[in-house]
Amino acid sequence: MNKVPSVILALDVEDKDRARSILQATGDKLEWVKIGLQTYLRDGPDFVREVADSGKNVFLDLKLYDIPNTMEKALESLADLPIGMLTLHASAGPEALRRCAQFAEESMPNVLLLAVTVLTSMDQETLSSIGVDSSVDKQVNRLASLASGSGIGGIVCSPLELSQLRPLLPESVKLVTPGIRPSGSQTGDQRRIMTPAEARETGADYLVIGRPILAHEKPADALDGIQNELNQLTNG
């Protein structure tokens, strides 16, 4: 039986007051919070520190993508922040990935770098429209293997790619999956999705969940429902 993955709340909301309200409403059962580009650009590093000071682990989802030197310097500028995960694009290429991995190992040893493969909002038609002739599956495999081989410790991927990536990558590589939607919830702009239970069964280490919790009248109840669904697989 696969271990129970950790739930990461994607905390991209309209303002800090709303974010604080959500964090208070979800309580101690929530261990991880994802702060994305929207929130980081608006509220800055001080909000990252505030969330960390509240006892949460912070996943900073900036999806860094630039020339190798700029990406390494970006990591240097983030090195003092209390974060546990940070994303970059595998499409940046092997040199950028290697340099970022080496810098993180030396200066950010407690931070798990995560490589983004193909965004979960993209399907085959969208991928083709930007000139990528490979199938979604092949492109995900290519980028995940490149990132892992360059020293990146985790992969962000659609849950539908879990079954192909787990045997392809070293066991130590963590798999982080957005596109998680509990049964009955709306899909939004995510096209390649799974339920929490399905993602666990397929080998996810972390589940990134936003709208099903954020849009719920009682966010704590939504979180409880997701965690109960995951834990029932152990108890059932």
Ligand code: C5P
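Switch from the form predicted alone to the form predicted in complex with the ligand and give that structure.
Since only the chain itself is given, any partners or molecules it might have are not part of what comes next.
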């Protein structure tokens, strides 16, 4: 039986006050918060510190992509931030990935680097339009293997990629998946989705969930429901 994945709340909200009220409402049951580009560019490192000071682990989703030297320097700039996860693009290539993995190991020992492979907004046609001729699945596998082989400790993947990536990668590589919808909730613009229980059974280590919690009139109840669904597999 797979272990119970942790829920990461995607804190995609319009301003800091809303973020604060959601964090207060979800309380101690919530351990992880994802801060993405929208929030980081608006509210900056001080807000990351504020969220960390409130007792949460912060997943900083900046999806870095640049030349190897700039990627490493970007990590250097983030090294003092209290974060637990950080994303970069696997397609930045082996040297960038190796240098970031090495820098993180030496200077950010508490940060799990996560590689993004093919953005889920891209389909076969979009991939071809940028000159990538392999199938989406093959490209995902190739970039995930490249990232893992370069020392990156985790992969962000769609739930439907879990079953192809879990057997391909060492067990120590963490799989972090968005696109999760509790049974009966609105799917929004997510198309390739799984329920929390399905994602657990397929080998996810962390579930990134936003709107099903944010849009609920009682965010704490939504989180409770998800965590109960995940735990039921163990108890039942």
